[in-house]
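In the form predicted alone, a lone chain appears below as structure tokens.
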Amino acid sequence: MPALFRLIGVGGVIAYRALFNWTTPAMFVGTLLVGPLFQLLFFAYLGRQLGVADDGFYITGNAVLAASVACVFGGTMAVSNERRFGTLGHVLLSPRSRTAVFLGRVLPYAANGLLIAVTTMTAASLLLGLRVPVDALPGLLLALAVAALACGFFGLTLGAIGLRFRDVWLVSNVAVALLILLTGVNVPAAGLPTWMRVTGELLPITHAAEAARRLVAGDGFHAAAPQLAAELAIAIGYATLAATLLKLFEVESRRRASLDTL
């Protein structure tokens, strides 16, 4: 078992190091900073003009939104880049788990989405006024990680996808976008059609934002709950369906002598 949280542990940071493509802090502050903060104002600000919701509702929505992007791309970068550099093999190859290697690499991901929504969230609502009751503090900070996480089992799957097809980046990237319009962060799910609203039940991001408006408006930790259990299950969902994907795709890619592919 120690050997195992190692792996998982020791190895999740090793392999971030390691793939996850900033350089300089620079362009972290930049991109992953900076960026969101520009988009929630930006949301915010347009919201405020059409009258469609108040500014807790994009602060909100939004934060929860910032860890997508570090989250699904690192996410996907865990399995991508390893055939992107060559050394998928070697990793197909080891005696370990694969399926613990691959999904201890989230973990990292994962913490580096919640300190992004965190940020996020403190500086739009400083900037915007926003007050948080204290006591929604604990519970908001369990819905950003719960939400990180699920966003990193997410770009997992779309990983595990890069095995079999070559062009992963735009199926991330239509991902990310499909993010923002389907879970309700930017446009109230009262408002979309049937099937987009069911399909953002699917996604990752739609309940714990939810959650997160709930607490921030004060209802408490039991009224937000029930959002929180149906995030967790949605990590736990794609969580089971990267390690199911990962391990089909290897066996498949082997037979076809594609894992290094381009």
Given for the second form:
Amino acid sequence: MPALFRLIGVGGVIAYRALFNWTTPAMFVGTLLVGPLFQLLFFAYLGRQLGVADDGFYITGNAVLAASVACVFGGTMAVSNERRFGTLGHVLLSPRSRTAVFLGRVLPYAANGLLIAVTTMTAASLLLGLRVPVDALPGLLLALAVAALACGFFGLTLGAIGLRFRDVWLVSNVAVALLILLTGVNVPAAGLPTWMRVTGELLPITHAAEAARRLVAGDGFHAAAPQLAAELAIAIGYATLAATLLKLFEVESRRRASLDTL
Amino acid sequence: MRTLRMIVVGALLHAKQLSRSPFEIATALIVPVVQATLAVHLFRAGGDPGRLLEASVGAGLMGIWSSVLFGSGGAIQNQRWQGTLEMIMLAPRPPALVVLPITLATALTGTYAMVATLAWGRLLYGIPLAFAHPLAFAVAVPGCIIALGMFGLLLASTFVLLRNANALTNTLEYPIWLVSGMLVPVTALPGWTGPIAAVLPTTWGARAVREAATGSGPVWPSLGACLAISLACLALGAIMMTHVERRARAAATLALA
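Would you mind generating the form predicted together with the partner chain now that we have the form predicted alone?
What follows is the whole complex; the chain from before opens it.
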């Protein structure tokens, strides 16, 4: 068991460093910290001007959403860049569990997403003047962490699909755009058509954003717990789906000798 | 005349090249429609259905800006990756004239965003395309696109100086949407953003297109300001591009990423 945890933990961190060897502090700050903050401000001012909801609604929702770009693209890259860099074959030749290897890849991305979400929430709260109850902070941190994890596994599912379909970046770009629309982060769920609301319920972020809003409103952890549990279930669901698809496509690609076909 | 022909042929060539990328096409097809849907639902949630045309137009402008930003930001880098940068810079024309068609092509492909958001709004949400000044709208949109293409040259020349232009392009999308008043009126923003908005061609272009669509003001002064600022950007971009090209030739770094 310790060996498995070592594989997941150490393997994930090494892969993260290898796949992101091209990044720089400027790129990290610009893309992952400043970008989501401006996205939050855009929707907060739009919501203010239209009278849709108060700043708290947008700050909390978009802070949860802030984790999505890093986690969804990260999860996708965890698989697709292995193929792009020509190292997927080596990973699949490993005598260890590939499911553990790939699921472990998500953890650094989720930690990264959590950092981004916390930074965005803190900066936006200071800029727009949102006061968060101190006793809500642990629950809020948990909500952001679960959302980041769910987004990471969602990204890994997209990455697994990338083993089968050529243009996985297209799928990721569209998925991130749809997260902004369908998760009720910017448009209150009541204002969305039923099919959009139902689709949003099956996506990451929706439940975590709702939980975070309840915590910020001071409703207490017990009020947010059902939504947190739902978000965790979504995360586990996508992790299972990703593991299944990875297994399926690995077997399929070995059978058809299409592993490195881009 | 030959210069104009070169710009037109070059822009069409690069637009054709962009049209060969399934990723570019599919992203350009889907993302503006998602943004338009979001804008329409937000305006509806705000109890302001009378402004849905404004939402569609605003989403279209956002799409054009995204296209210019990412296209121009990556213009030089893309040529470098394709191995054609040296050939472009060897052309017996000023480098700005050779790069301008690329940035115009990205703005041209962004036109789709406006068409798509308006069509999407009309077909799915029944938003009447009742433009206050249809003729002015038909002039303002291409005028805005050409202006943004010229502004793109300045972006391209600036980004070539930066090793990590991607970081800047990824960061500039939402701030320009916000400060230019594409969906949020500039008056709703903090006062210190006013001077920034005033020097951006995107602000005046968005204002001209919105005024033509809704009749909220005189279109031509706004379009004139947009074109004037963009021409200044074009001149500045041309100077910078020449400077950058000479420096890259002297340092032998043209092909280096």
